[in-house]
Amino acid sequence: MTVKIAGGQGFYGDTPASVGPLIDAGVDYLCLEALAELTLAILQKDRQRDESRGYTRDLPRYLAAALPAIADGKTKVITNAGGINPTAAARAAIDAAREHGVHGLKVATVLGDDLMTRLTDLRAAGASLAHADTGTSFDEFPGPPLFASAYLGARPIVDALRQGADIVITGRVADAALFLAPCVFEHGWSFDDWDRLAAGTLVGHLLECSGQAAGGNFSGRWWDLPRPWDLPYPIADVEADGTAVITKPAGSGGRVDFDTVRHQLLYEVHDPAAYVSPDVVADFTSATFADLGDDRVRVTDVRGRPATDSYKMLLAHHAGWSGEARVAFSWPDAYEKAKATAAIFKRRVEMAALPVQEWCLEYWGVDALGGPTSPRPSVTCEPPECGLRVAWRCDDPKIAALVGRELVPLSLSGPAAGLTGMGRGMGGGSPSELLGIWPTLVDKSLVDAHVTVALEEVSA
């Protein structure tokens, strides 16, 4: 038996236009991967403004495109759009179904990744919650936590599918787990079959990032991609032995070949020989890719090792307020003018006795993306224009707003010629709250007993 799985979303704000072609291709499962660490921070700000928020609000738009196929039993949807409020996301999904006249569907909600109310108990049970990168003790956590989410694996999603769910909504799970779960469920894989779990995890990694496996974000001969304005999202045909064929909807643009697939393979991967997920430690270097032509790449021979005993956990805390301004300079001496303006601006802020905890300076057109690896401008290679982006962090939002005003007088009193607004303009916008991220590990035994699946049928 072959299971056809599609990646229909790669981030919050992606396009639901991806759904139609995937449904037409006859996918059994449509997986919508909506979260990142940044997304959780955005959702926390939403929840601060409205306690009924905290999930990705484009979920109803995705479901609207998929509901006819779900109602006909042609496909199921699995998504982590629940963010930090999966219960509210499930309610939005149920409301969307009713609005479209669809009844009888079963919506499952995976709960238990939110550890905010359990932090004291976790510490009492021996969880150190030390910062995973720096080793800093949790005793030095800067301020009250704003959210605390464990990255769950595929198990609770499989449980939801076994209960007959048509739509599965989770909070924070590992991205690839969304795609691994239907493989486990349909093929009956056990959770100690490390090679198959690794194969399903690799498939998930290849599908999770929108159109990248079909040529999006491609660093090879990107100019040769057919009809890039019609770039499709990828599909995997997964067999019971873990073999998979990566492909795309017929007749769409883009391309699926050895190069586009291996490009995605290494995207956001720290150690390809030990890709740590909640379900398995996958060895991506063991995989064999065979380009079959006609936009089909077969993936075989993936190997895996036993999963670790811990989940990744992410906490956030208030980290001050940021302000930002962007200005552009024209030739000649564009880069020098930008540097001089930044120095004058910082000096004016100092003279105004406005405390700034951190500065960020970027010179667009010179080194904003490449940093120290960029070639240095010279008399013979001077940029025709340069954009200065300057950002600052303050403890007080009022101070952050006042800092930006010190740049405004330089429109007539700064370096000569070419100081113009760019993007947010010279004075900047309203200050934004900053959240700091605290990654840590938590023992699975302290989490799993509290993970549950709530199932609700959409009534008329």
Given for the second form:
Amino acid sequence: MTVKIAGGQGFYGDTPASVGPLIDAGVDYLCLEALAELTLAILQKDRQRDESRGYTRDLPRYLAAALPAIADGKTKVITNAGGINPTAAARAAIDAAREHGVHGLKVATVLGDDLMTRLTDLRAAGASLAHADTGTSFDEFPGPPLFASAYLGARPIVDALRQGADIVITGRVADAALFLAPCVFEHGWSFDDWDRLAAGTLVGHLLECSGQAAGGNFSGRWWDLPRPWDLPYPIADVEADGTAVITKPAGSGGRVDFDTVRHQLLYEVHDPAAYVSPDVVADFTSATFADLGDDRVRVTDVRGRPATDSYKMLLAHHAGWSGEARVAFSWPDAYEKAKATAAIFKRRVEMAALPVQEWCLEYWGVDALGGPTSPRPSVTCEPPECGLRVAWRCDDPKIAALVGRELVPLSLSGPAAGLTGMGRGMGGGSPSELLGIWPTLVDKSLVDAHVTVALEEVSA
Amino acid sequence: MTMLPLRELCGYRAGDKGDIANVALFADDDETYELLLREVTPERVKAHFGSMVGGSVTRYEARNVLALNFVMHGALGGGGPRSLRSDNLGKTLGGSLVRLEIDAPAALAGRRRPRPDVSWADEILRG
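Hand over the structure of the form predicted in complex with the partner chain; the form predicted alone is what we had up.
Everything in the complex follows now, all chains and molecules, and the chain you saw is the first one.
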């Protein structure tokens, strides 16, 4: 038996147009991965404004395209669109089903990843919650946490599928677990079959970033891809022994080959021999890839080691307010003019007694992206034009808004000839809140007892 | 020996996790992989990025896909939602890494990866 799994979403803001071709390809499971680290921060701001939010609100648009296939029992949907409010996301899913006249579906909600209200308990039970990258003690956590979510694994999703769920909505689970879960459920893999769990995790990792497995963000012959304006989203045919073929809907654009697949294999990975997921420690370097041609790449031989005792957990804290402004100069002496303008702007902000905690100066066309890796401008290497982007961080949002205004008068009263805005709004828009993120680890035993699956049938 | 930018030798992809960026380099054959292994040390990558990377650089090997993976700590101005940088997720760091020039055997001196042909884009943009 083969299970056909699709990656229909790679982030909050991706396109639901991906869903149609995947459903037409006959996928058994449509997995929608909606959460990046940044997304939880966005959802947290959303929930601050309105308690009924905090999930990715494009979920109904994804479901709209999939509901006929779900209602026919052909496809199930698994998604972490719940963000930091899975219950509200499930409500939205149920409403969407009703709107489309679909009844009798079972919608499961996985809860227990949100540890915001349990932080004191966790600390009392011995969790250190020290910063995983820097080792900084949790006692030095800067200000009140804004969210605190553990990355759950595939188990609760498998539980939901065993209870007959047609749509499974989770909060923060590890991205790859969304894809591993249907493999475990359909093939009856056990949770200590490490090689199989590693194979399913690797497949999940390849599918979780939508078009990136099919030629998106690709440094190979990207200009050669068929119909690049319509990149397909990837599909995996997974066998019971863990062998998988990565492919895409027939007749679609883009490409799936060894090069596109290996690009995705290492995306956002640290040690590829020890890809730590909640369900297994997968060794991506053990895998064998065979390019079968016709947009099919076979993955075999993936090995895994026992999972660790902890979940990754992510917290966030307020980190100030940012503002930014942009101006530009043409040749000649564009870079020197931009630099002088940045310095004059900074001095004027000081004169206005506006406290700025941090500056970020970027010279577009020179080294805004490459920094010290870029060639230095010189007489023989003079940029034809230069954009200046200045960003700043302030403790007070009102100050952050005022800073940008000190740039505007320089359009007439700055010495460098030919300053122009870059489109409208030279002084920058309203300030944005910055959030610091705090990755840590939490013992699984402190989390698992609180993980629950709620099932609701969509009534007429 | 001759100096050759990595651009002519390998592909790349960059990603982020918190304030840590990773860039993977992909060789097209075993010979190039061995060359990268010898020349593209974590110390050289750290020096190449200079003030852009505040912390350490670790290198991992994935010979099964002829790739090296560089994990760079303190590389994103505090991490996505905190960073003031335009490229707060480090998406462009792959391109920045393949500017690095390495000593290549004379046999590779004229080696160039193909340059993009985007005449199809010109056609669309004229329309």
